[in-house]
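This document starts with one chain, in the form predicted on its own, laid out as structure tokens.
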Amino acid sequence: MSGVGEVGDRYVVGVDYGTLSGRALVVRVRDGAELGTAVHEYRNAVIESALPDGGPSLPPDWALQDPQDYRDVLRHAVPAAVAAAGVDPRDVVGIGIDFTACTILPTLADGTPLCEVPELRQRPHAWVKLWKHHAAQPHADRINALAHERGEPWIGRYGGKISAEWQFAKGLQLLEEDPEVYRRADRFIEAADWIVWQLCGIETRNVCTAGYKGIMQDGKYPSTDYLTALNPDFGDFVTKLDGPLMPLADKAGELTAAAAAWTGLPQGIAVAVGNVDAHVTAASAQALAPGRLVAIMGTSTCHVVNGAQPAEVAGMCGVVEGGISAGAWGYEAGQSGVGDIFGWFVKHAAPAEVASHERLTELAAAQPVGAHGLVALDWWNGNRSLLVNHDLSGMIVGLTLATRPEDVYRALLEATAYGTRMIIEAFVEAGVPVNDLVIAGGLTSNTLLMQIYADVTNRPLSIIGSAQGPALGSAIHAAVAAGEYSSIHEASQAMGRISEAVYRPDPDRVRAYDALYAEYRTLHDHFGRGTNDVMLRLRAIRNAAAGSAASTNETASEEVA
């Protein structure tokens, strides 16, 4: 990468916070050229088994993070990216960030994370709950049941179900499992908004996470009456969430002296309002027009598409006015496991001689559609859309003694494509057009997977022209916040990039996949819509056994001590 440019060029920095690392990207304002990038791996990564430094063990389905890892991205990745770009830091005019969501943490009134309060450091609920923390499913079930019982008007805008991943389910779990930490939490804030707070010293809330993850519709959260009906002590929850609400691409504030010292950037430059990794990518993919669905495919997949008016779509994650860009209704759906499923198979199930994505893809690509005789359900990490149930689990049907590793691998690739087709059909049936797909994220390099998606969905696939879609999107939002463009639409056209219709559906493969997809739908409804709840029963048996084992181990440790 080179920072060579014209005299007077200005630059922005986009920072993309992922599940395992944060990436900084330096971008030229006039044309979106990507000049330098750097990645910082989180020291504590995903905390799933026990708190750091010999802390207590965690129950099943927990996923926590350390907020210090987020600060370290600013200290390490941002200066390294600027150095790699070869630009003068004084020419940087703005910084924008995006985050996985819902990733949320409790803090004191000044923004201090509760896990950094010494007497609370060994309390799991004081830490950041990552998006894939799924232990709040029972709380989400109660939120949904009561909302339908009371006829709450907002529940339809979330497809009829609030996810265990979202703010209210995680907040209710916090209250009921550790009331003291709940009481000490002055603020309960998305990590996207928290890191912006660290950058500019001002607490803000972005309309994207407030709407999709925080049940804010038409300018208000669920009522106190509803919340106290869930739990008498939950009525004050909105006071922990409520903060200055700001549109996307607005300026949240200016870089403080402390944050300037961390990043090496000039004090006083614009800090853009926080955003979500998927939603911010629509700008970098030039996909803000209604009907163009962006699928950001990595460990999981998030699907976002703009529409001209609001509609209620069964099983979607939400519809929010201005949730993707101003002037449109933004729709979101998602799949909780995609790349993670493929990675699981390579790591844990494939024989050593073929245990690589490259080799399995090569072997799977040689097969005609349907030759493996398999159909899989893509629920290794639960189902985000359309069933909104993270207690569901995966399945492969059709295994025989003739089944080979590449057969299973291809069936898993196809299963995720069927899940995306379910989402698209739900949108279309509700009156939200989906004309084509734009794919972003780390899985775009798998050409077999991309062609499968084109054939299964029977739609052309375009590919984002950047390997760093979220970071570029954050940089584009920073350019608007800095006043370099008058709107996100103008900035997207100038700075975003896309390769149009790289993959087109083949009519013969489309017909073959239609037959397999019909079988997928049958299994989907049988195991996911209450006909047979075997997956939920197995999950309950597993959790009970894990709890018993943990109790036995703790007793044994106490006896040794």
Ligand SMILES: O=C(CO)[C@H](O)[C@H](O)COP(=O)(O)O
Contents of the next structure:
Amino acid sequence: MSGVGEVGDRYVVGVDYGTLSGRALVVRVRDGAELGTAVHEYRNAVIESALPDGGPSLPPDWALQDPQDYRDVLRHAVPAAVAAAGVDPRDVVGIGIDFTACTILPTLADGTPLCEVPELRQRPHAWVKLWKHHAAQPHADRINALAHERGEPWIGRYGGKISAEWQFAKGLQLLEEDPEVYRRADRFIEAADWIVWQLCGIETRNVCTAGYKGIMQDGKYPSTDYLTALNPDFGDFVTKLDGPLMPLADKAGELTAAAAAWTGLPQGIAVAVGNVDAHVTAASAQALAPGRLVAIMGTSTCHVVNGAQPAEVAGMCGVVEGGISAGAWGYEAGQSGVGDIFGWFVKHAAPAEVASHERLTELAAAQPVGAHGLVALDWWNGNRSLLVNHDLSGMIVGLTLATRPEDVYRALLEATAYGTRMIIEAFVEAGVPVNDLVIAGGLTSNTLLMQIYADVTNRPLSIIGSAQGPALGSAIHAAVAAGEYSSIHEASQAMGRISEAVYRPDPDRVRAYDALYAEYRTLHDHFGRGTNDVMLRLRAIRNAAAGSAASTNETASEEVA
Ligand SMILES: Nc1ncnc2c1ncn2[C@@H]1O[C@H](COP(=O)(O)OP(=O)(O)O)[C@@H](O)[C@H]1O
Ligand SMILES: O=C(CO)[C@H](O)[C@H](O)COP(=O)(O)O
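Having seen the form predicted on its own, can you show the form predicted together with the ligand?
Next comes the full complex, this chain leading.
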């Protein structure tokens, strides 16, 4: 953190809503200096098995959140960040937020979350569905099949598949599993837009989530005909999504008196339009130019890259005009599990004497490429791009009695790099240039991982110059919304930071990885493209067994009662 500003300086606050916590960052407008930060952990974190106040236990693949946790970030992290920065809150001129996505909730017409309506509190579908809620896969499958059958024009803009994580799959699941909660939902809104509504009292919809996570293309959602063909009661779904659509970095409204009281910031300051963690980071990494692919690597990885033209890229998440920044076509792809796979290995598979990222990385770094004899498929949390199937699962080939924990750890790091290479090749083959990579997020601290990515992708890797890429990106958007800069490009140049080409590919390792990547591709297509659906069959067997175990437990507890 830099020192406090000078007299006359103005500041903006960026708030990054992550999977487990929200971080606030106070940033100086003139140069992007980061002056103070604070984190607030969500009390209810990720709700995966039981609701906070009781109700039915949640089936596999559910992931919910509590919207009160989001308000608490405003009440705790924002004032703490301003205090840590040592600036006068009266000099703060704007606030911007970014959120995970698609993280979405049903609300009443006034924005009250349905899970806060007393009689709906114990209904799982009344809660926020987090981005990694994966229980809507069957609904996504039907959305996709019908879109292809009818030749819907928008499906190509999503690489041919809508993800189970996105709005329409989650909405259809809500309708079909709890029609009453669906009917009570006047609004179905991304948490990014909901928290902006809480801040400025005005409901808006940002073009980023509407485009990538909804199906808003060329100013339109899917037709009523199509939605009715999915389910006769789904025809009205878009009326719950509709709202004033706003470009990124615009001002959504002004901070209300109530939100000023929560945050300690001045009433009336600019509130920027909501945005997504990955997409705001392109601005903080000074990576808005076409061809610079930004990978935000944390629990999962999100890839965003601007292009000059629209193109259809099989398996990408989507292409949206102005979806990253005005004046370009923004492309997105993603890997649903990255740091979480490494974390799983440290926590559940590595023996205690080596069970830390640091120790496993140190041991893994000592071996030449290929020496472990392993190739893994990185699908521990399903596959977002290119296969768009969250029922796929992880695999390691080549294990022997000589395999050591660091070998497996290294194979997992490499598997995620191969997954990123698949995505890059899909973009390039479709005519979307990817010249270099800019990496942001917590995983930038792992230098072995960074070098593996440079070698596997055969591209130079630049590193964002901030440990708070999303929060800084939100602050940059707030500065534009407050009128401090005339465009996001100008603000990004003044306030963003990047260290250019920190990691360069090594030709020998590139060659060695080409051979391993060829094996990865073969396995990827074999298990992911229908030659052998063993993973899908295992998932069905698991779900049936989990279902019968749950009903056995319920019968047992009824008998006890
Ligand atoms: N040194 C490390 N090497 C590899 N993975 C790590 C390391 N430290 C933490 N992780 C993993 O990175 C993820 C946390 O990254 P972070 O960027 O903080 O998360 P988030 O995506 O929530 O912002 C966790 O999944 C954790 O298992
Ligand atoms: O898809 C997303 C953005 O488009 C999610 O927000 C993202 O994958 C979750 O990010 P993280 O793992 O960093 O919390």
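Numbering follows the first chain given and starts at 1. Note that the rigid core is defined as the largest set of C-alphas that superpose within 1.5 Å between two forms. Please read all numbers here as calculations on a predicted model, not as lab measurements.
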How about residue 507 - superposed on the rigid core, does its CA move between these two forms by 2 Å or more?
no
Quick check on residue 54: with the core superposed, does its CA move 2 angstroms or more between these two forms?
yes
